[in-house]
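In structure tokens, one chain follows: the form predicted alone.
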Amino acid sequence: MKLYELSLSEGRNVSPFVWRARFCLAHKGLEAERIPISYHDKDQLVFSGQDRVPVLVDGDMVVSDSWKIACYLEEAYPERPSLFGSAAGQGTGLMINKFCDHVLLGSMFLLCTPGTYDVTQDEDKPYFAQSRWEWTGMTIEDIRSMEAEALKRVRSSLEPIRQTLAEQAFLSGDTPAFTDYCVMGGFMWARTTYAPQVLEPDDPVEAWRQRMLDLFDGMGRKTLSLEA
């Protein structure tokens, strides 16, 4: 089993989508050889029919997209701990996946993009800056100047998550599962690219985040981080 993942300067792992896949693999008790690629060598992904990470290779199976990877692992390894718990849980997982893609990561984009640029290899910085300009019409410095507004947006977007975690230890209930890993992917992006604290110390989401960092022998804590 191999997992192709984005690797920036000093081997930094910043992709929220790769982090989702890594947490899912750990939940299932599966180990994959991690294959690092950078922005300039996307040609390594041609075999997958697209150019984005994560890509999981399991024998003859090639699966791209973190949601599809989670669903594949659930179907291919039913004897291992479930990521969803039930068909209904998988349906809820899809909803959370869409929330993360379109709301949480959308709000985190402004917060994490400058730091992602800063830890991108020098040879790839022109590509990164140009692609973000094409997406937003803003330079990296334009985005950097919006930090205060970006932080406000992130905190506001978390209100449903916050209220849930005020009543239970994990988004999935008493124990973590896919919904937790999906949201935590965004926080791993912030942990690896943004030094200030995203959350107030008394925020229930922060207490949850600390629990998530401890999972799987502290996998999240052990990554190279900018977090103060």
Contents of the next structure:
There are 2 protein chains.
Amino acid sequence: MKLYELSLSEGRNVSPFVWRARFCLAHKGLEAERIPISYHDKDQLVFSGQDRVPVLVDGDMVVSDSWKIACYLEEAYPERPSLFGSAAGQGTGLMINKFCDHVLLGSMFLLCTPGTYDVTQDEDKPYFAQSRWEWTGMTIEDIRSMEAEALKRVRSSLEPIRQTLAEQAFLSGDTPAFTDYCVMGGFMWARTTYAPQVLEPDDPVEAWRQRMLDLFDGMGRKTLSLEA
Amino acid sequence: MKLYELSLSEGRNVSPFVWRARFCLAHKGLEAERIPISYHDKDQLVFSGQDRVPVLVDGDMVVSDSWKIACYLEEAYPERPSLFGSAAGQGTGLMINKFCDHVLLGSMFLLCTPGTYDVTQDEDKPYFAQSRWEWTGMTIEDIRSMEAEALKRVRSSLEPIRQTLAEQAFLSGDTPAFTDYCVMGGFMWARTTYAPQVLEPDDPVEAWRQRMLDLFDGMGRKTLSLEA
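Mind giving me the form predicted in complex with another copy of the chain, seeing as the form predicted alone was just shown?
Following is the full complex, with the preceding chain placed first.
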């Protein structure tokens, strides 16, 4: 099994979508050879019919998009620990995925984009800045100047998650599953690109984040990060 | 089994929380005697140790709070159709519940509060207006003047739901379950208190809402509403 993933300077893994896929693979107890891709060698992904990571290759199967990878793993490896628990859990998982993409990553974007630029290889910095300018009409320095507002938005967008984690250990209940990995992808992006603390120390989300960093032999904790 | 529910002028059932409980009961194929409660006879709820609806009485069990009622029904009637499908689905259900309370009902509040006031019994109108003023610092007419902004906020807060329903028939997948009932509670509040259309006709959320109104022999469709 191979997982194509974004790898920036010093091999940093910043993509929230790749992190979702890595956590899902680990939950299933599966190992994949990790193939690093930079912005300048996206043509290595042509075989997948699109140009974004993660891409999972499992024998003859090629699956791109972290949600589709989660669904593929659930279907192909039903005897291993379930990511969703049930059809209703998987259905709701899509809504969680959309919430994470639209609301959580929407607010994380402003916070994490300047640091992502900083750890992007020098040869790719012009492409990165140009593509963000086309999306948002803002330069990297425009976005950097919004840090205080971005932090406020991230903390506010976490409110339903915060209230849930005040009542149970994981977003999926007593043990972690897809919902946790989907949200944690965003926090891995922050951990690898934003040095200050995103969360107050007494935030229930921070206690959960620490538990998530411990999972799978500290997979998230060990990655090269900007956190103190 | 008895369900204590909010009943306003002409017996209108406006509470999103009561609607969640009614949909959950119907999903389990359970019938409860419905006990109408107005704002001025909340003292009928003293036996439950609190003063909010819904309250479910099942033999010796007294359960208040729509989330706790869903969890109670799932545990007490495991042989009937599951609301969550699995432990992971139930864990994620709490996050859905928090999202609905905080984000969706937070935006619905401005849209539905003036109409809720209008259908509140005359003797309770002063209490209702005073309590909303204490929560928000706004009079009913202040809130009414924000209708256009409120409608924009509701439609925007639905974005993850809209994207999910563009891909599958129900929020819980192919068939409805807790996630659908939780979100639908908010739309039942709108249906009973806000006459204009909340959704554009071509919004995937509107097609889903129509499917939800058809469920359980048209339970939601039959209620006394302000919809044309």
